[in-house]
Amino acid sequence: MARVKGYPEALEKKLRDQRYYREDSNPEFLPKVKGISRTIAHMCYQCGTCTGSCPSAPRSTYRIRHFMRRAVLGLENEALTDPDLWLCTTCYSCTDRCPRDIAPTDVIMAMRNLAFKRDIVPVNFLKTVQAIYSSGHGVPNNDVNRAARERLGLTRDPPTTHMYPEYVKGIQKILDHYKLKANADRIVKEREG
């Protein structure tokens, strides 16, 4: 197996063994999946209909079927370290396709919010946070956005925070209400320094 870049050796080793060990199975976390998400992620059969579906799949080594499989078997800690978690783009493909009419896009976001209380979330979408409460978009506009916006007859800014920047105090109001700003920015700083 090629080694990934930004992989721990420990969880390489680990994603290669495809045996199942009881120690290593929480019963509480597939309970705690399913209030979060509200899908019936136990009557997964692993059919892989998600998994073929999945935009994501082909070009990653992201398959949501692992994920539903930990979820089933209580794999807490494998699903919530495994980095292909932030790989889904949450198109909810797997969803509208699921034959046991389950939310698999659903039992991500579930497993994204338990790893985010342990702290287990890449800078990257950290960053994005931090991004959102200062403008209102993951992905702020930008001169060269502007300027193509205006060949195209556009406004130079779409009609969001950035036409309307006097919403941007309810965005933050909610990310503090949550405190999503504040542990976005003790985390990055614990990391980057």
Second form
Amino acid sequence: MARVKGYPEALEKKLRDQRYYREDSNPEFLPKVKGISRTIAHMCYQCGTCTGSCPSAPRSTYRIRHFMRRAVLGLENEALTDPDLWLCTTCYSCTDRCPRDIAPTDVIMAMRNLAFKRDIVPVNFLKTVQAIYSSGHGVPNNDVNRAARERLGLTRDPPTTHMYPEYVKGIQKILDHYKLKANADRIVKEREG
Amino acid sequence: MAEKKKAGSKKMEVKKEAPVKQEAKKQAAPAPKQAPAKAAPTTGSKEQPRIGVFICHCGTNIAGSLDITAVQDYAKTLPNVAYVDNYKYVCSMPGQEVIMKAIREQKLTGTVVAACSPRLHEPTFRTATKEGGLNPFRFEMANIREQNSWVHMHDREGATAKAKDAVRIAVAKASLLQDLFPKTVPVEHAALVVGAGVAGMQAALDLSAAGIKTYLVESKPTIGGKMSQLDKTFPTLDCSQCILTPKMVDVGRSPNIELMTYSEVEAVEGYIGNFDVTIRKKAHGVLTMAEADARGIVGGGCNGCGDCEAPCPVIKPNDFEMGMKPRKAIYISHPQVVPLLYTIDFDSCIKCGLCITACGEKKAIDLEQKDELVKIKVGTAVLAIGYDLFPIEKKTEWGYKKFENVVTSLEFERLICASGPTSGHLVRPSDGETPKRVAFVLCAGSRDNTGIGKPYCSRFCCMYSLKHAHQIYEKIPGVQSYLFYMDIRSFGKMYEEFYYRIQDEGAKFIRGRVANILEDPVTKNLHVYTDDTLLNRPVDMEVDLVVLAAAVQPSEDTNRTRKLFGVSCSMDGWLLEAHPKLNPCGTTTAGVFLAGACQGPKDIPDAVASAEGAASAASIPIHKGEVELEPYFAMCIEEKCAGCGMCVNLCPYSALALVEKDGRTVMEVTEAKCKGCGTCGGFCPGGAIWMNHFATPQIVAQIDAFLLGGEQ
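I would like to compare: after the form predicted on its own, may I see the structure of the form predicted in complex with the partner chain?
Whole complex next, starting from this chain.
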């Protein structure tokens, strides 16, 4: 580090990125991603069809091709700490069109899994967990929605846990089994105090 | 022309089956050792077998993965083994000398070499065995490389044990091997070339120049193939038609080439040297001058004047112009067709007879013409059946056949070609306007593992797309081209330099595979979406015209034709060569060769080179005048044969027949036709069929040796 002494932190970080293949890469990362995603993540040839198909890419800094590259090279920290990881809408356009028949969406999902294991997850995702725990819905029904449903001749609440709140308990049981709620509460507390 | 035709047809009529058998018998007669084998093909000679085993290290290929000394020590303990040795490379000259010396000094009766696959060195070791003084078929090979050391690289013990098994099995067979004598058959002094694209034409020209009568069969009414549809060729930019038409004319004029256009191979029988091929000459509806002459119409027949075309009321799309230009039901595809002969498309002809009136005194038109089957006899055949474009509309994201201004590269060739439907003015199909921004989509359907595209690289699309970019810069001032690519593969001679030149002319290269294309419904402009992977930026580019460099695939008729000739294909459908590096023109069927893109995507230089290779290979047996056949044919043990004839129907090569002998009906094998497949021998309920070199006792001995683990 002496070599870059006195440089701003950002530059130091940039220079560190250039050595990914020696120090930052984790040979276990790719097998883990492949194991969870059940797709041939190592076969990516970086054609860009995924990013070109991505509805998120033109509107954000999210580049799914970068995550594929990081998977191939085992850049675990870089992949899991990049906030863009959470910008995938899971529309599966990339998976539809990938000429190598890889499922990039599933690679992203695998990386999110691995990130959550290290508590790297945005608070809004955790709040979604809390919402599901309390109501059974990530986006609970509200009055505007209820009015719209009535206009369409539907019941005010959909035939889900909203209509049958007694089933919320079952959902809670599942979330508790995986300690999802407890972890979400803990992390939110750590971040927001 | 008429004389040539007559000479040809005369030859066709002569059935030449008899000389083959006579020749075979002549060969058999002076070989005294064969007589006992034929009379009593049971367990071979009475002498005690003395087998020599030679174990090859193949450098470290074999020795690196298994214990040679252990295998050698083991081999010494096997029954009938008289001598065991090992050598670093048994295939080398000194290695072969080891075999020859051992045969002489140890009085061996058979040899076993444990080394690579018989496909590589069986001929080598057979020759060594022969030079040592034994019959070459007294040799057996144990494959301990491809099927052992290479696949069990990290299991030394297991590999050594397996090598011992392989050697034991080989010794068991070698102990029972008999002397065999190959037959020779005469080779018909004629060749067949299927497909008259640039590869087929080149092969036919070479064969005919070598003095061989060559039948050139083409399914379309004209020769020339895909190359005649191209405007220019990379990287020299010479006009495709200008360099092709002289060859087409040569083909039409060569006295040794009998051109059969609008014809298809219907059936193939026989074997190398003696293929009997049935050709279906589809009804042209138009008589050539020679045909008219034969019918006694003096000075008649089609001279290509085109008078018939004008009155024809039927209009159809012209396939040659990719459907972008009309043709009549009586038509020629383009002005430079060879032969210059009109063709009636009987699927659309309404038989109004207006063409007959227009043709007048020439009386060239015969609306009642029927398909004709012609039989020819050839020594060897070259398949040059070419390729087709992949139906790129299957990749729905690029919108071909959905958006008017998305065209394929072959359509682009016609649109930019001076003799094409627009006289060389590139226009947008939607409004006829000249495009100012043109996108080229490379790898369209190639290098695609989704199951909808093709997994291989189509090889020439990079280069022709560069050429397309050049052509629009040449013709349209102020035009801009964008090439969306994954890798530019400019692998050939002067190709990289061509890439440099096109970039210098202003073509923009965007490294990103096109994700999808959408159409602006008002302007009919197209939005090309991709990721500029080098800038790391998603791209939405509006262009006027999109050209898809569509993948190529084997031509439609490939599967039918290859089955007629018994040629295999690889997983992706391309015809399979005998060896990709060392026998690229040959096939696993002796006497059948491959030329051009039917074997895999090839550009023009490669197609022509392979055609010359195939022609050369196909001419060798013809010039030699005879070929040696492997003596693996079946033999009938007449005392055991009940004459049931079941085997006759089973034989895939029509090599068997029932004959009367000494008042009994027995089966007889036409040895030259038999391939030794064993179908008959495996079936025969009486055990009356003896398969040379794969005889039941020999195979049983192998199985015993394997199952008994050497504990005999």
